[in-house]
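Take a look at this single chain, the form predicted alone, given in structure tokens.
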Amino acid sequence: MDARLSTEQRELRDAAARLAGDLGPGSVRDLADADRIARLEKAVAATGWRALRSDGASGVEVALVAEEFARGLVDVPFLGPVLAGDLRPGDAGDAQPWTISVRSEAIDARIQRVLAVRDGQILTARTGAELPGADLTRVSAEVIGPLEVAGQLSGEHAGRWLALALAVTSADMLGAARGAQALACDYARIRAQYGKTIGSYQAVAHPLAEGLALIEGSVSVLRHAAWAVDALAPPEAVRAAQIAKVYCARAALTICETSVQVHGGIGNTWECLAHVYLRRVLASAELFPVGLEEIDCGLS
């Protein structure tokens, strides 16, 4: 495995980062800005990145976009359509996007058409009413039937799709962790206490340094899992993705909780973005959840 990104992959990552930085919410209040959301939706649709997988992109490239979108709290559908595109590669030119359901919930309420995978079959349905959830950037919806069979899924395709789903949701958590880490570091540089910025105190600096180490570890395990989606046999790819999901979930949760603590009292208020990152991590951890007992090695 060559862990280095190609020139095209770096350009894709940088383009996704710019889009998220320009149109993602810069505050909790921005989450309710309908004009911003409309412009963001138009921009994401114009990129064609929702069809990355059906256009032949690798797992690494899909994970790069997912990571940058989560870092910038992009709050329009991406995960659902890109995973649905891997299930229906022949529909790359379909103007109307699909999303996927997890445990009978569609993960993108704004999209009307849903794909589900059950017992080797691809089923179709439609979204219903929105469902309450912790994530303020991604709204789920109920799935309404009847479920109709749209095709069969081979064992190899099902394995690679599961590995992709685990890798992409791990990338989503890593991106949110990076955003929360940057938010905390920026605050630690400007918030002064007892005549010094709080970042100069070990009680703040050490947890932030630990967060940086956790991010570097998450990048390593995620890059391998995203590469494995296409390069390894499906059972090995799923195992690599499961390990990435467990590691990234633990790391991201620690980083987001640290970000809340670094902000002190304001970190527990609605106006602080730290809780939005934390909510996104908690929601992504429950998409295709993995327990430590499912892998045969311990993680400290």
Second form
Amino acid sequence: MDARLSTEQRELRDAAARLAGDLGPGSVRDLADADRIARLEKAVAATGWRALRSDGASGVEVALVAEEFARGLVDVPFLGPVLAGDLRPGDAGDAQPWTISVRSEAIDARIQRVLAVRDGQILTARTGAELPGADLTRVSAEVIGPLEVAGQLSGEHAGRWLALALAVTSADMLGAARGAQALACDYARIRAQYGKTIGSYQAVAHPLAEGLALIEGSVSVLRHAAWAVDALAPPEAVRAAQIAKVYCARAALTICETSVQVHGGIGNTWECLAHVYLRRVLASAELFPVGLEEIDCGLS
Amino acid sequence: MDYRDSPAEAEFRDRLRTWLAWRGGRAGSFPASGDDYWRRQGEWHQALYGAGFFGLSWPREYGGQELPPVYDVILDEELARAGAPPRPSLGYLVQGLGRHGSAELRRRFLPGMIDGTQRWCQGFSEPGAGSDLASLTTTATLVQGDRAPGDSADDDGNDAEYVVHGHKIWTSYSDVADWCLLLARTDPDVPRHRGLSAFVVSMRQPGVEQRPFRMMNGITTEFGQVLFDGARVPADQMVGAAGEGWALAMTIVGHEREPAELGYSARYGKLVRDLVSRTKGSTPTELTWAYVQTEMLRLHVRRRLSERLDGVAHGPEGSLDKLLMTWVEQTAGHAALAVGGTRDPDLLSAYLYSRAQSVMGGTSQIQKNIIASRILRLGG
Ligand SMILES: Cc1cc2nc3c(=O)[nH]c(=O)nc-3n(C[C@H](O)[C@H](O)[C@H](O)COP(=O)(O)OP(=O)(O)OC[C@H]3O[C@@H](n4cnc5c(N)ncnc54)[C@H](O)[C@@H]3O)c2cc1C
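Let's see the other form, the form predicted together with the partner chain, since the form predicted alone is already up.
Up next: the whole complex, starting with the chain shown before.
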């Protein structure tokens, strides 16, 4: 039994963190910087990470990149193409990425080509008009036909795919929560009131301390879920991923809300990045949502 | 990364399962909480040790097996599954004595501590010194042996002793303890953290008075007050050097905060399993949430114990784990209420007892202070 990352996995995580740190938005204004987005798009495309799954990488690697990309608010498609890649193994040579549709909506819809899963079939379609949504870093869109059958999906593969989707959306929430936590801690160290930095007040410091504990707990459940995607039978993998999703969603929401609160007035403005993390968490919680009532507390 | 058991781990798990089942479900019917548990904890400890399932990662020299730390999580998981009591939570005392005690003290005291033939308690807290432990006022004063002249063969200081005066409180299992790891002030004239020393004091001597407490759930065997009035301790039972008591205390409280060390994830796992088996129809959301939390803690302990393979040093991170553990226990407490209401005495007791987790071993507020100042560096 060993829950540690391998050296290669740690290197992948660090490389993803570097890329996101260099080219992700450092401010709300950066979100509108088309040049930056173009450079980010080029850099992400060059890594080949969107094809991690079709290249045979494990759920753990995909989750690590997803987490770091969310922490750095990477605003070019990743989750959509990487989940599409799982449906089209061996498609790595195809330079144009695909994204996926979830409940008849295309996610990460800055991509034209969409894969939908319905009744054990993989269908191809195209993205249509953008849909309203919370997320400022990713867009969703309508799915337009014609729908064409591109392949079959076995029950086993469908189960694994769901587990992967739950794990990577959990990783996305964890990453965004870590970003929001760091933002709040940085602010608490510099903002002074009553002649002292606000971080020195327990009423500010304690929720931030709780946030870090929630992050550690999230890392522990998520890592197991990401490993389980490939290592356990699909029903068990889905179960592990549902637990991760429920835990990470609650933790991430709490952490982002704390981040808004710690920023005071500025935290409630459009200009503060806190809501960008919060919005990303809301969007990823809603993608492949899991409610407590779905969790099986069965005694194995 | 592989969360599965290695062949050796699987073999160990099988053996453990067989033993737990062989005890004819006795392990399952062994009291896991309340006064009955504390009363029979020594028996449970010795049974577990005797069968080769306790002290797994500790040095062979003292009765351990030097297995990798992850074997402890296998133990926790299987105890929870069998509905057995948790493993005795001694890890922090073993670490404290192991790290700070001389070779002589380790040889003398660790084997009995680990095999369960000798019981221990921890005498740190005082009425006036709780969170602010360094303000403690119990004193240990050096006296030369007061035997009659000529009584002893030589007078080279071997019979030097300390005399202890003071009032300890919240001392868990003090009523059954043979030994107390005591923190006392040996030098009142230096800055307060530096005047403290640690001792192994016999609890079975004149000058030690016990006053048990009744906890709010009614149990009387969890903790008590201990009054030291002229109790004696040989000078060679000082742990570490004079003035090094604070360092030992920090080692102990650091480990006392870790679910990996305490094995409590087994206790919560068992409670949640019991609750699930009692529910008919739909599961209350409080219980499902408690289940999710216990799974989180189980996986967290797996991660932490895996990290120990890299020799990760202990620091303030233990406070993060203590907070997680506290939330799990208190969520499980709420689940117990949701399932049993207040009419089931065991479940009510589990709920009431869960409230202590955010106080014992350093309160949640103190853990958050530590995280905020030492990890997040928020100032203050
Ligand atoms: C079940 C149980 C078993 C125990 N077993 C042992 C044992 O075996 N040996 C032993 O030595 N001790 C033991 N303790 C004692 C325990 O460590 C203390 O109770 C704990 O450290 C708190 O000290 P106190 O009770 O004096 O509370 P206080 O320190 O008086 O705290 C009262 C309240 O004030 C808060 N507070 C205090 N200081 C601060 C601060 N700086 N910032 C924010 N909030 C603060 C606390 O969080 C708490 O809510 C046990 C306690 C319990 C409940």
